[in-house]
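One chain comes next, on its own, written out as structure tokens in the form predicted alone.
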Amino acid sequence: MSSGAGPRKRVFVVGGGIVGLSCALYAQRNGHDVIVADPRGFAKGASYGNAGVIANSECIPVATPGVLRQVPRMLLAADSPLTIRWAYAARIAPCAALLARAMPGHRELAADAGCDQLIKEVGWLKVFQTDAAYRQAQSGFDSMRAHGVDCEYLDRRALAQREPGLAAIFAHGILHKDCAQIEDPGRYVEALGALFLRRGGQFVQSEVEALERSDGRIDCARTGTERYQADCFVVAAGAWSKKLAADAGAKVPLDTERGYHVVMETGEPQALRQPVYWAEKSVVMSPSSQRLRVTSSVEFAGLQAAPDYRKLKAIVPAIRAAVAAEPGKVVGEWLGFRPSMPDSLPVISRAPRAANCVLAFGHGHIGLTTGPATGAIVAALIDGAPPQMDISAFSVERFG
């Protein structure tokens, strides 16, 4: 019998990343039978290769004026991350409300999965070499503070005390003390997948090619060999969600940000105390045991183009100069796909032409952060219950 608001249902979730698994786990908690389908397995996409920051500070759209003013320089610089986001003005308050639920959701799921030791509540540090770069970012920090985000300013001396692992080349810093790090995002999401299976979930390692719809409902999810019937369907396939959303009657302007990382040896147990964002290079340096993961170099080239690591590799000498431990050779490279919406807000919504389908994708740079909060909302929608926050800003119908 369901512990949620409705009868026991069979739920089919497309997507085995943090968002899809969070939807599945909260649906299980409400007493439903859940199937998850993903051709790559658990945690093989953006959930694996991100910087591992629970960035509950990031309520500001990526395409702020401070970022856009840097675009000409980014285009010309040889080591530019090319982080261009021509986004429409996003609404900060709904994003802030979703982010406020991030840490409680992660603590809850991690405790259930027995992987809470992977969450390090160490904060997130943003650093600036130049006065000009810091001035460009100040308006964003002012907006964050207005929405309750803790932004502690650190001068050069305070920076050195907070993060002795950085070389003395940074003049300004902002510390978000309430953020956290997931030391190994892939391992973390795999642990959530293992919890899903222990609770009786079924995993299908196949690509869902289509959702078949008739009379205002999804009848089944079709793979290359099977058709899966269910009472409710959830589209949480990240960058691969656009076609399935269309099957459910929703045309969405979902784009794909191709994100890269490299992993460097450090020879130190922990080269940095917390993840560090370097503003001028637009990179996140995320420490783990004997390693430093450097994430950056966003490009728009779709899902099929071959990876191009040149931009990120060009930054490697600067990383060696910025970190006191002098990271050594590159021992890993990765390309993943961030699902992004033009207004920087995810889609968390019922499908307008399929009453039994819920859409949950487009989280951009905050997918890991807001996965559990999204899962709790989707579980409420599955049960026909009101979510614990206003989700009207995330409706797919905002695109017409």
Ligand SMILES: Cc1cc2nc3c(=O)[nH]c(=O)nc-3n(C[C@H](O)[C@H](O)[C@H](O)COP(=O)(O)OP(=O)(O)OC[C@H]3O[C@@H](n4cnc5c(N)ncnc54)[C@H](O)[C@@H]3O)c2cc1C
Contents of the next structure:
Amino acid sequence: MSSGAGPRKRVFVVGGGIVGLSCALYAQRNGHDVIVADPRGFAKGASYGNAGVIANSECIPVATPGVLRQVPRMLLAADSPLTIRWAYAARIAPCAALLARAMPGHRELAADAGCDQLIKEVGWLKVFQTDAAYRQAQSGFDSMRAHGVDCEYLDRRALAQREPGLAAIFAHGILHKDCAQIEDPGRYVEALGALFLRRGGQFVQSEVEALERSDGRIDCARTGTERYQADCFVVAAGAWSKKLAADAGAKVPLDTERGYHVVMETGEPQALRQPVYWAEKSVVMSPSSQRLRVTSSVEFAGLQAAPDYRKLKAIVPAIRAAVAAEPGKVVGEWLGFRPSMPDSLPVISRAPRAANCVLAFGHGHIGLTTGPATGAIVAALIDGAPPQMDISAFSVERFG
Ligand SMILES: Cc1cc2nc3c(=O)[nH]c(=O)nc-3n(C[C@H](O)[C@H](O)[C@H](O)COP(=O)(O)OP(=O)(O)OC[C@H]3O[C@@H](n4cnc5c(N)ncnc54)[C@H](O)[C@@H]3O)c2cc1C
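For comparison with the form predicted alone, provide the form predicted together with this ligand.
Shown next: the complete complex, the earlier chain at its head.
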């Protein structure tokens, strides 16, 4: 017997990002034998290069009317990080109930993995240069407050006290005190991968080409060279999950919101005290020792188009002017693929036409935050136990 609700099982997880590894670790905790497959290793997808914010504040969809009103102006601005095709608009949504479970999940996994020092409980600051930009965002903060999110308003003076690392060009700030920063998300997720291996997990460095299904069950996961049989399969392949979900009989409108980062050198040991979202530029500036990682907003161009760093790089001079330490050389750049659903809710669901398959993808802008909470739910589904919260909104059947 497992220590969870069901008998010991062999579980096969597709995807070695934050979501796949969280599913794997919670399944192991319940006593199961777990295999994770990923052709690129652990933490090489979106989980590697994101902004590292445990953004448990983000219970309001990014594509609120306030954001959408700004889109035409952002598209016209030469240094705007936003590139959008209209058919793709309005695609993000957070899930308040998952967010409430974010910090406890991270604390639990990080303590087991011995990487809790990477979680910095420093809050998350959003800053605005203009009254207009702040006014535009205000209704969102009102809604957040209505959902119990701590949104402390900071005027120019309070902002300077809270974040002396910013130049004095910002008029308004909102501090989410309860948020946190994972200083190096790639290292953090790799540490979770190392814990998975220490607990006896098996890693297969291969792409799963297909999940083979018959009689309402997945028989095996097929790679280029092997067929892996298991009692239960989990599809957690991030933005690449669509085809595997189809193998499991679920048609999902999964898309990707691409996002970039650049890493800039800073003279200061740490240029900012916490991650800072700069509203007018739609960038997050995430500090670490001698480095500033600047992540962009959204580009809609699918999984295949070549990266185009021009828009984010055009913002670099503005970053130098906004950060007192005047970050210098760009020493790294990266393109990542957020897995995004049109209604902005992730899919955390049994596959209706494959009784032994669980789907866990589509976490959009908050997948780093909500990965561990997702893993705990998936582990319950594997055991046939009731999940810790109502997950009907995440059902894949909402797409018919
Ligand atoms: C610029 C940017 C900034 C972000 N900032 C934040 C933030 O501050 N906070 C936050 O919470 N979230 C943030 N996110 C979102 C977050 O990074 C993602 O939601 C999250 O990483 C998704 O995790 P995942 O495990 O589902 O996907 P991934 O990390 O992409 O992992 C999926 C894995 O599946 C593997 N895979 C794909 N196909 C197959 C296959 N056929 N067989 C085997 N393996 C396969 C891939 O190689 C990949 O490693 C950001 C994203 C971006 C792009």
